[in-house]
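A lone chain, given as structure tokens: the form predicted on its own.
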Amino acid sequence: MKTIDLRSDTVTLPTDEMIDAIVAAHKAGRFGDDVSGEDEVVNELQEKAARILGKEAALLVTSGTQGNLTSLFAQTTRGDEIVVDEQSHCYVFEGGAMASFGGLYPRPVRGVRGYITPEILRNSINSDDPHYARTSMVVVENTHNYAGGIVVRPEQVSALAEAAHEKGLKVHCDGARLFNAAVALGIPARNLVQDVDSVMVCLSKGLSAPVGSIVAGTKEFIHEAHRIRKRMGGGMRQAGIIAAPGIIALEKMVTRLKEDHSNARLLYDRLSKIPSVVVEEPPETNILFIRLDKMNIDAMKFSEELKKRGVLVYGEYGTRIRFVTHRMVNREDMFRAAQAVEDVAKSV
């Protein structure tokens, strides 16, 4: 029987397409190297991405983590304070690499389902004074994972955007899921960080790709983003191997993750007719909590009670278990997901 892995949108494979393009770009002789500027798919990947996201230009990077503390590093200087949601992955779940990698100074504040508010970050901004960390940037994650994938919309990034350029503060997007969160209001992706100074995309969660983010921004961001990327030993060689599934990527996974919003939702609408399973809010994307507040098992235990019945999760969240969405399962498997999960509630 298929095992239905709900962990997260990474275990996603590349498709056969994804495949075809490095090989026919390994036949055309295309790859060279990276760190040289001479891989053309790297550089047409770039291009693309840049055009996509409204920015100037744009820089291939390892992975999501690596994108983030790429673009905190190209734009503050050690000792900075940087304003962050305390749930945020770039808080929580990257090691504290911003302190140990980048002497950057978290400061963890409270958000609205994840959303800093103007109001929050001006009362969380530091005043000019030598006993305080200077105050240089905030980081607003869209979608943001550990309040249930939930969308930050156009005019919320604007504000945020507004009140932190007044008091000189530079913007970085954690987009890990931007596309998701554009799918989901049916506008371009550009729309969402018209106003930030620098954001992250992944190519290797919902996209289908086997590896890769994208940072992008102005062309003098890029080039220190260039200088940032090789610190952290992620200057690559023939990277087009990676790049021409993200082009892939770019050009056909986008708007297919309807699909996964659309299972997210079915999902949600099973297990709420569970009656000792807590759901959280109904999903916007491809990501949902339940928590088992009435229930005397703890999440770990509940995943591997899962696990022994085809159902991957996440339980390390806790007393909530995440649900991910992704194009490797379908709707049937919504339905077998939720079964598992009141099989499961019946026998605690």
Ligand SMILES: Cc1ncc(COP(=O)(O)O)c(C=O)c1O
The other form holds:
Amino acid sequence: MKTIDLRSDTVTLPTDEMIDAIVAAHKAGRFGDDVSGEDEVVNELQEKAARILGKEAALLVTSGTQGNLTSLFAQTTRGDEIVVDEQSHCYVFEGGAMASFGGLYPRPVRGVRGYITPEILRNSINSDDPHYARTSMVVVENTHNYAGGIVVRPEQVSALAEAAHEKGLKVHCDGARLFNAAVALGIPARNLVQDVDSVMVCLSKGLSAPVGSIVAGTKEFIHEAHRIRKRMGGGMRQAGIIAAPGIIALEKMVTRLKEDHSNARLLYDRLSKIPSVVVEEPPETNILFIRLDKMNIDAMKFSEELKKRGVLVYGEYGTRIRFVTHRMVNREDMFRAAQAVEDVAKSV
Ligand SMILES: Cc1ncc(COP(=O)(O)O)c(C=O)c1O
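In place of the form predicted on its own, output the structure of the form predicted in complex with this ligand.
Then the entire complex follows, led off by the chain already shown.
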């Protein structure tokens, strides 16, 4: 029986078209040394990504984490304070890298469903006094993973950016799943990032590319980001092998994300019918959390029980379990996954 892997959209395998694109680019002699800017496919991807995101320039990086760090380091100075949601990826899930590699001091604040309101931001900016670290940036995560794939609306991004810019702060968007947000709202992705200074998007999540993320912003920012990427060991050579699937990801894989969203909604509907399971917010995109508060079992044990029934989830969230839909699962799998949850819930 098929294993239903709902751990993350990062488990998506490249499509045949992506593999064909690598071979075609190779046969056409388009690969080169990207550290010298000589890989035509990387250049094409970067130009395309910049256009799609409405920014002057873009840069291919190895991962979302590297993209976030590159963006932060390119726009701040060691010792600066960065305002982040307390459940944001760059604060919780990046191994403390902004502090350990960049000397940056995170200022975690409690956002509203992951969103740092202008008021929360204003209350978190240190005054210009040598006792305090200089607050120089705020990060907006869109969609917000830990809050449940929540979409931050364009007007929310604009309001936050206005408050930040008024005080001289930069705004970085961790848009690992920015295209999920755009598809959910039915708007171009660029509308979500027009007011931010830098944005990172992942090609390797729901868009199914095997590797890679993009950072985008002004030409000046990308010039600096290029230097930082190299410093962090992210200078790649024939990176067109990564860029070729990335181009397909941007061209062909965005609109289908709505299928992932409707599967998440279907899963939500089924899980909501199980009395002992507390389902958090109805999913806006492809992420959904349940809580196990009403049951005498923790998430780790629950996920082990689900695994025995052919359903994979991450159980590292205490009493919360995350389900992520993506291209490798279908409607039928949602029914089976919900049934497995019900079976485990009944057995404890
Ligand atoms: C919101 C968010 N930002 C950044 C990342 C980091 O991406 P990567 O795993 O490619 O480093 C992730 C990965 O899951 C994420 O969910």
